[in-house]
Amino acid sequence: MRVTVYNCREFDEKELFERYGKELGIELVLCADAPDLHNICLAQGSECVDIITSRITRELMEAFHKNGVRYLTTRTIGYDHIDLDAAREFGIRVGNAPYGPNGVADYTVMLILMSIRKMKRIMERTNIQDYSLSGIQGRELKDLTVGVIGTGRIGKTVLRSLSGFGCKLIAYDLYEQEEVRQYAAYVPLEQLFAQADVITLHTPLTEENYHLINEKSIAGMKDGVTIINTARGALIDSQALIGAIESGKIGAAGLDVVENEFGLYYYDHKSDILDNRELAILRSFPNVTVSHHMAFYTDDCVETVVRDSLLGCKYFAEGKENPWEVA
């Protein structure tokens, strides 16, 4: 069988890429671009296509049925940016590739505690040798109730995580667990607004939760309250978020992602004026942390979603069951 890669990084994928086709014996054709409808005559011939997070709109969609691709897979937990209906509608099934949730939960846990003890005032004023103290007081999470909007794998482990540091923990799920009780209490999403000095998003982007965070809801948090997102950069309003920064309604933001990202991370952008006026205001503010949707990026990561993405392209063109198929 036969499978196109594109967004294949050099520097990390194609070694791997490799070595896994050969195991499994897929003769592999390596794009290092997106898929467009420049480059997508590399999917001719092949059975299956691998991506990453670039948009699959129902034009890209009807080229790739049209060159004969009947699977398509993400290296990716989240599949939000695929015109599933485009997929049905072609007859392209659709697979994702989960990694393991440690790396985005240490991720998670990490951007908190920067976020609480204001690290990049505190970076920012090393780096010119400022060692005065005053505006970088912190607080420590022994003091705190956070709330976890999600408890899935990462949500989970992120509570599991926090709960040796002695806060106090809620959660909100559409679905909850009995295991998630041992570490935090289900409470309403009102209530986790309310009671909540940090707020982490661990749920997939929906039409139900698009702009889950909004104008109503941050005014039903707390005053000085820390916003966490290593999900989906469309959970949150970034115009409202932005308000909420300006007017200390929001104290501090961890963001790994934001809204509009697609076509923008993983490139250098350095020389570029960039068409995303809410990424340039988030980031200059000095109690925002932005980081470029890399939670995920561990050596572990990268293997698992290398390695299942193409396991999965092997299941489908052998009738099997396949566990990543998602539509």
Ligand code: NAI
Contents of the next structure:
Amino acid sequence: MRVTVYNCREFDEKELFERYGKELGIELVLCADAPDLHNICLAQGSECVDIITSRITRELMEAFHKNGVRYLTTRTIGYDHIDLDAAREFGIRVGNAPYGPNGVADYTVMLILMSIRKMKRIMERTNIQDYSLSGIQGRELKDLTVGVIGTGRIGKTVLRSLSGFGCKLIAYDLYEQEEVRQYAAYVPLEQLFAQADVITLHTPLTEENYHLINEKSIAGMKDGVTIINTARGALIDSQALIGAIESGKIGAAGLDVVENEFGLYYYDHKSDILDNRELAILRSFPNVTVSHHMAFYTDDCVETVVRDSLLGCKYFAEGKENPWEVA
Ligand code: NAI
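I have the form predicted alone already, so could you send the form predicted in complex with the named molecule?
Entire complex below, previous chain first.
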């Protein structure tokens, strides 16, 4: 069988693809770029295609279908970048590769600590030998209430890690889990907004929770609240976030994801003029830490996604039960 891999990174993925391709008996076509209508011909003769977070539109899905693709796997947990209706329309099955939750959970705890300890300001000062103290006094987690929205694999791991810090933990999810109650009390969403000093997001992006953090929900939060987002950018209305940071209502933010990050993240744009004003404004605030959707990026995760995305293709091709099929 043959798999065409898009966005294959030379420096960390290529060797793993070659190793696992050999181990699983899969012939590979490796392409460094995201799939588009020019390079889609590379998928010809491959029943399966392996992608990351580039947007897969209906147009691309139709082109994959015309080139004989029957299974699309994404080396990510989230799959909101894929037009699933189009996948169904063209008879293409879709799978993901859900690596362990620890990498993102650790990163979330780091962003929480960086935000409440004003680490961006501290690092910027240290770099220019400004060793003054005014304006960088932090807060301790034991004095704070942390609200976790979404208590699936990552949210639950964040709660378990935070339980060692002595903070009060509250949580909200559409489906409550017994296991979570040893760490946190489930509360209605409005109560979480009203009581939490730190709010961290761990839900997938759906039609229902698009702009979950908006002007109205922010108004119901504590003054000086810290917002952490390692889930998906569009869970937060960027304009509302910016307004609330400017007014001081939001005291700090740690954002591994932002709205409209497609085409930006994972490319070197240092000489380019970018058209994402929200990102530029957010980056400019001393109390906002922005990173480029990389909470997942650990040794363990990279190896797991390469291996499991290929395994998903193999299961699909052999007609076996595929634990990673999502649509
Ligand atoms: P999961 O599927 O295990 O958990 C998601 C939880 O969110 C579930 O418990 C679900 O019931 C809940 N949920 C869904 N819609 C909700 C809503 N409207 N309100 C409240 N709860 C809701 O997913 P997992 O593995 O914990 O991942 C969470 C998200 O993290 C992913 O969907 C992805 O968007 C993001 N992610 C980000 C990464 C990064 O590098 N920054 C890497 C991996 C995942």
